[in-house]
Each structure stands twice: as structure tokens, then as C-alpha cells.
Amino acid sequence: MATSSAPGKVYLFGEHAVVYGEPAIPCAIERRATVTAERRSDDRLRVDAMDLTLDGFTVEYSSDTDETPDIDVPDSLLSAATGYVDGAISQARDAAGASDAGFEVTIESEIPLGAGLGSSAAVVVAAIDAASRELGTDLDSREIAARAYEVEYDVQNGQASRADTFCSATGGAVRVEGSDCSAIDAPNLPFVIGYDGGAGDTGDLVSGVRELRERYGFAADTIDAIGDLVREGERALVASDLEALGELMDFDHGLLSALGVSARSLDAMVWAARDAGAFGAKLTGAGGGGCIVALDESEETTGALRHTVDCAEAFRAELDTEGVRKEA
């Protein structure tokens, strides 16, 4: 039996634009998904999802991809149980040369599902590490990141970027531009997360931005502008200039709103954070619902979010400098 964990993430800048080759800066946060993988004697998979912010579930099915688990759960939850886990297990089997290995897989997560905090990437990264180690193969973080990206790319119909999986595998703040991924020496940023209790549909949101970009030149210009903003934000991050970072986060939220990926609940939380004195605030992830991230060294933003009708949960989240790791 092997157990691994991997962190979630927030985007300082660059979501959506990163799909088109523009840079992005995600940062790992100290909320983790933990996966335990234990080999079994047949080729079947049994998946226990103990806490994915939705009702827990258990499914058992064959590694034959034509067989679908017979279980009455929402499609997004079933995808989390099968698509991402199947892909991760397939990558571990490939790495170890054990194509018929079956597993008992248990998933526990502190990361809200579909909320823009990288829950799927964290699960996939942790699952690849745990399952490959259970098969006697140790992979370094960059190979895990590369394999996890292949899983997300497949499940998300070619609309994934390397940002989430690389950040989850390596930890810290990272810069991703196309296939170029590197670490950034960043300060311990004072993140505050607001969560509206919901989730956006990543596929629909990404497709919507793509349609806008293809239809209107100014939408393509907006995506280019986000790329320019990310480059400016990287300079502010390296300089530990929180005021500049916050101003650019506000600007980025405006650009993302113009692309149609914000939501009333996200805007309400963003404005609550700004009114409370945060350096800046923006949505994080695909949008449409889920989470916002703010920068505030005081407790004012956390308190303000907790009194905001559209906010279901507010919490601090330190920068996690450690990526995927083996757990006892």
C-alpha cells in the first residue's frame, strides 16, 4: 500500500489565456488531496472517494474501458471517479510496465471539487505517484507532472494546460508558458480564499472563451492583454510588491469578466475583499462559480467574506512550497 498527497493551487494570473500559449502563474496552496493505492490480485479498480466536497461514493469496475460503473451520481462526480483516476492508474501501469495491475484506490481531499483550486490535478498527481510506487517504480516530480498533464488533456478534450498539474507536482509558485514550466522564487503570499459553494463547468467555460476569441478580434486582444499582464505580474512577484500584485489581480479579474467567465457570486466576493482593504482580488480557475483569491495580511478580508451572502466558506491558505509527497 502506498499513499501520496499533492497540493491544490490558485492562479495569481493567467487562467484561460494559458490555453492559447500565454504565460500563467499558479501557486500551490496548503490544501491537499491524498490518494492511497493498494494493488489487488485481479485487474479491477475499486475507488473510494471519501471527501470531495460532495457525498462520498464507492465504485468498482474492470480496467476494461468499455465497462461503465453502474452508479447514480452526477456526471461530474462520475468523471472524477473514473476519467481522472483511470488515466492516473493507466499512467502508473505504463511507467511500471504492469498493464493488468488492479488497485484499491482511496481518495480524500481538502480541496473543493470543481471550484478552481486544482482538485482534479491534485488527485491525478497524487494517484500517479501512489500507484507507481505501489508497483515498485519511483517517478520524479517532472515526470509525474508530464504524465498528469496527459491525463487532464485527455479528460478535458484537449483543453487542458500544464499549469495545474505542474504546480501540484512541484509546489510553490510556477510560471507556465506552453510546454515551458519553471519555478519562481516567491514570498509567502497572504492568500485569502472565498468559496461560493458551487462550481463552474470548466469545459463549457473554456469553450465559451474559445468561441468569443474566434468571433471577435477584441476578445483575442483581451487574451493577449492577459499575457502581458502576467509578465508584469511576474516582475511584481519577484520584487515582493504586494500592492502591484493586488492592482494587477484586480485588472486580471476585469479582463476575465469581459470574457464572460465570472459570476455574480464571484464578483460579490471580489468586491467584499476589495472593500475590506485587500491588496487585490480575482476569480481563480475556470470561473462560473467556485473560488476567488485575495491578498490581505490582516484578518479583515476573511471576516468580510464570511459575512458575504454569496460566500459559503472563507479561509487562509499559505503558499505550499512542497509538491507531491509520500505520506506515512
The other form holds:
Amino acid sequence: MATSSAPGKVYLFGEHAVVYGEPAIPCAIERRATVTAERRSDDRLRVDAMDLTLDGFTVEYSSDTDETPDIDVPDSLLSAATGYVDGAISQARDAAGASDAGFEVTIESEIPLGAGLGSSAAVVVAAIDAASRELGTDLDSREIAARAYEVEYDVQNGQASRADTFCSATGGAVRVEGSDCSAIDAPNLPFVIGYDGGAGDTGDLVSGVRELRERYGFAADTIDAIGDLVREGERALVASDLEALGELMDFDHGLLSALGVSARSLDAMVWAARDAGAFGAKLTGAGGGGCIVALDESEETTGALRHTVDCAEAFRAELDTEGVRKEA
Ligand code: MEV
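Given the form predicted on its own above, I would also like to look at the protein as it appears in the form predicted in complex with (R)-mevalonate.
After this comes the whole thing, all chains and molecules, with the earlier chain placed first.
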């Protein structure tokens, strides 16, 4: 039996534009997905997934049946979740040269599903590490990141960047531009997360942005502008300039809203954070629902979010400098 964990992440800047080769800066946060893989004597796969939202629910499915789990999340999210696990196990089998290895896989996650905190990447990264170690093969974090990207790319029909998977595999703040991925020497950032209790469909949201970009030159310009903003944001991050980072986060949220990926609940949480004195706030991840991230050293933003009708949970999240980690 082998157990591994990997962190979720927030996007400080650059989601969506990163799909078109612009740079992005995701930051790993101390909320982890933990995956245990245990070899079976046959070639079958059974997956138990627990606590895939902060509230917690149980999904139990076996990849060799048509059984539909009875849980309160959209089918698209559920089939994506099972697709990610199947893909991760295929990558581990491939890495170890054991194409018929069967597994019992158990997933526990502190990261809400589809909410912009990189839950799928964390599960895939941890699952590849646990299953390949269970097969006697140790992969380094870069290879795990590359294999996890292949899984996301397949499940998201070719609409994925390397940002989530690289950040989850290596931890810390990272810069991703196309296939160039590198660590950024960043200070600890006072992240506050607001979660509306819901989720967006990454595939639909990415497709929506693609259509806008093809239809309107100014939508393509908006994506280019996000790239410029990220380059400016990287300078502010390295200089530990929280005021500038906050201003750029506000700007990025405006550009993402223009691209149609915000939601009333996300806007309400962003404004609650700003009114509470946060340096800045923006949606994180694909959008459509899920989480916002704000920067605030005080407890004001967390308190204000907890009093916001659209906010189901608010919590502080430290930057996690550790990526994928062996737990057992
Ligand atoms: C989703 O977490 C972030 C997007 O930029 C898609 C991706 O980078 O794969 C919307």
C-alpha cells in the first residue's frame, strides 16, 4: 500500500489566458488531496472517494460497472472526477510497465471539487505518485507533473494548461508559460479564500472563452492584456509588493468578468473582500462558481466573507512550499 498527498492551488494571476500560451502564476496552498493505492490480485480498479467538497460526501464507484453514484454534484463533474482517476492509474501503469495492474484507490480531499482550487490536479498528481510507488517505481516531481498534464489534457478534451498539475507536483509559487514551468521565489502571501459552495464546469467555461476569442478581436486583446498583467504581477510578487499585487488581482478579476467567467456569487465575495480592506480579490480557476482569493493580513476579509450570503465557507490558506509528498 502507498499513500501520497498533493496540494491544491489558487491562481494569483493568469487563468484562462494560460490556455493560449500567456504566462500564469498559480500558488500551491495548504489544502491537500491524499490518495492511497493498494495493489489487487486481479486487473480491476475500485475507487472510493470521500470528502471531495469541504462539506464532504462519498462517491463510490468501480470503473468496471455502469453504476451511477448517488451524490449531489453535476454528472459532468462526476464523470470528470472518475476520468481523472482512471487516467492517473493508466499513467502509473505505463510508468511501471505494468499494464494490467489492478488497484484499490482511496481518495480523501480537503479541496472542494471544481471550485477553482485545483482539486483534480491534486488528485491526479497524488494518484500517479501513490500508484507508481505501489508498483515499485519512483517518479520525480517533474515527471509526475508531465504525466498529470497528459491526464488533464485528455479529460478536458485538449483544453488544459500545465499550470495546475505543475504547481501541485512541485508546490510553491510557479510561473507557467506554454511548456515552460519554473519556481518563483515568493514571500508567504496572506491568502483568504471564499467559497460559494458551488462549482463551475471547466470544459464549458474554457470553450466559452474560446468562442468569444474567435468572435471578437477585443476578446483576444483581453486575453493578451491578462498576459501583460501577469508579467507585471510577477515583478510585484518578487518585490513582495502586496499593494501592487492586490491592484493587479482586482484588474485581473475585471478582465475575467469581461470574458464571461465570473458569477454573481463570485462578484459578491470579491466586493465583500474589497470592502473589508483586502489588498485585492479575484476569482480563482475556471470560474462560473466556486472560489475567490483575496489578499489580507488582517482577519477582516475572512470575517466579512463569513457574513456574505453568497459565501458558504471562508478560510485562510498558507502558501504550501511542498508539492507531492509521500505519506506512507
Ligand atoms: C482551470 O483551473 C484553469 C484554466 O486556465 C484551465 C487550465 O489552465 O487548464 C481555466
